[in-house]
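Here we start with a single chain on its own, the form predicted on its own, put down as structure tokens.
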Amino acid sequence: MAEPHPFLAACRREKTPYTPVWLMRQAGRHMEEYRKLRAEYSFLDLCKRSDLAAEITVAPVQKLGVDAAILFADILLVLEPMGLGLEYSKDDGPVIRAQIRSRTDVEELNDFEPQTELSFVFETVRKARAALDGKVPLIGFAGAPFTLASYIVEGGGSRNYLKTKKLIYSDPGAWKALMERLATVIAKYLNAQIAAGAEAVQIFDSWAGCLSPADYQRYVLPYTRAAIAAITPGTPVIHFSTGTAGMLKLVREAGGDAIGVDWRVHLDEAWAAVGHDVGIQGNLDPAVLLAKPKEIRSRVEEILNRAGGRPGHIFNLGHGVFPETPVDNVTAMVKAVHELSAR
């Protein structure tokens, strides 16, 4: 029987010959191949063209030497079939036309089957798996209930999430209904990705850090936990959030085989907070990739030292690759992770 790939082994806290590494937004605007396609197609068009989306998914594996591919898609794709009018501005920022303001708005959301309405995503999964040919695993992903809900309520990105918090505090019944609906949609969507061939999945809770620990525990944790609990058993789940260093125990309580953390916390302290019976993913500041290779290598070494060679560490950034990042710096980082963690 073949040995599991280092990435999948790390997800299960098994020993690996080196620390596996992949990057959020590794198939993004820092790569010339992607920029050429974006000059010809809109972001949403690329997501819906499974041949091109698969090509974008696979390209970083070949060019950067990373240990996993992540599906090229977007966390907000599930909103369109729900009847929420998803669009993207010229700078790729999302715009959601129909925003949730009441329980009635939630009840008017469309029910849909992901396999039918988002079939292009699963076709991308199948094509990417075929192109990868077993070289590295493919990661599927979705937005967490809170992050999706905040986009829906705000109508796009936000700095203070005031509309979201107002709904939580003023109409908790509407909030509960929205989060229950999203938890169900997310689980169905991820399970369809797994059925199509995704070998691990990541849930992005990019905006959870705007909440107090008490609000996270009451208004977010139960729904994230419900979504994760409904994911196909046996598939590794990475639960990633940002700005949550002060409530990592709660994030862990929500679930996940590995907890992804940002750069605002030392990796060893984060791992101690969530417990060594789960894996940890992270956590280089993406801005470090703008530095010279010597500095990048030094920062990589520091994080690896904090991981201490313990099984279950997946090296990643604390968030996505910046568009300004030189590709050579990314490959230097990947090489440094592999060399410095070899055992």
Contents of the next structure:
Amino acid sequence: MAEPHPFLAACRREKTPYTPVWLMRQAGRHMEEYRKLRAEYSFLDLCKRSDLAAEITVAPVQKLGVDAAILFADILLVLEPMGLGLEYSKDDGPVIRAQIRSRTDVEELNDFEPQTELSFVFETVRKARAALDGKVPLIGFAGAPFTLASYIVEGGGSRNYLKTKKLIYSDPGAWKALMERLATVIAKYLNAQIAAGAEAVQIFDSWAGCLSPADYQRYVLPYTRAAIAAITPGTPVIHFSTGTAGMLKLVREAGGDAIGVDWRVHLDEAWAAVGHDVGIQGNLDPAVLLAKPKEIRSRVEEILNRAGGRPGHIFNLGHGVFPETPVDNVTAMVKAVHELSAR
Ligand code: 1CP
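What I would like now is the form predicted together with coproporphyrinogen I, since the data block earlier showed the form predicted on its own; can you produce it?
In what comes next, the whole complex appears, and the chain from above leads the way.
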């Protein structure tokens, strides 16, 4: 039988010859290949052109030497078929047209079949798998219910999430209806990615850290747990969030085979908090990739030391790679992880 790939083995907390590494947002704006295509096509057009999206998915594997590919898509793509109206403005990031303020607004959201309405995503998965040819596994992904809900309620990105929190506190029934709807959509969408060939999936709860642990427990955890529980068994799930160092036990309770953490917590402390019976992913500050290769190498070593060679560590950044990151620094990081963790 062929050796399982180090990334998938680490997701199952099996021993690997070295610590596998990939980068969140590795398929994006720091890559010259991406910027070239982006000069010609809008972001949404790139997502919908599965041949180009597959090409962008595969490019970092060849160029950076990472141990996994991540599907080129976006967490917000599900909002369009829900009837919310999605645009990416040039400078301000995503803009969502509809305003969800009540239970009636939630009830008016479209029910949709990802298989038909987001077929371009699954086409990308199939094409990327074919192009990867078994070299490294392909990770699918979706936003977590809270992070998606925050975009829907705010109408875009946010600093303080005041509209979202106001809805939670003033109309918990509407919030529950929205979160239940999103949990269902996310599970269906991820299962369709898995059916098309995604070999692991990551749930991004990028903005959960704006909440108190009590609010997370009450208004977020049950829905993330429902989404994760409905994912096709046997496919590893990475549950990522940022700013959640004070509530990692709760994050873990929501589920996931590996928990993704940011750099605001020591990796060994985070792992102890979530328990050694799950894997851990992280957690280099993405800003370190703006430093010189020597400094990058020593920061990589610190994190590997904290992981202590324990099976189940997937090396990654603590959040997405910055667009201004020099590609040579990324390759230096990947090389350092492979060399310093070789066993
Ligand atoms: O202008 C452009 O070229 C578009 C930039 C861009 C890209 C490259 C956006 C808009 N999305 C993406 C791709 C993307 N998004 C991937 C594909 C894989 C990869 O790049 O390697 C993934 C995994 C995401 C996930 C995503 N989108 C998250 C979760 C991860 C994270 O960084 O926290 C979030 C929050 C989004 C929303 C989003 N999409 C795009 C932007 C600029 C944003 C963030 C806006 C904000 O700050 O609120």
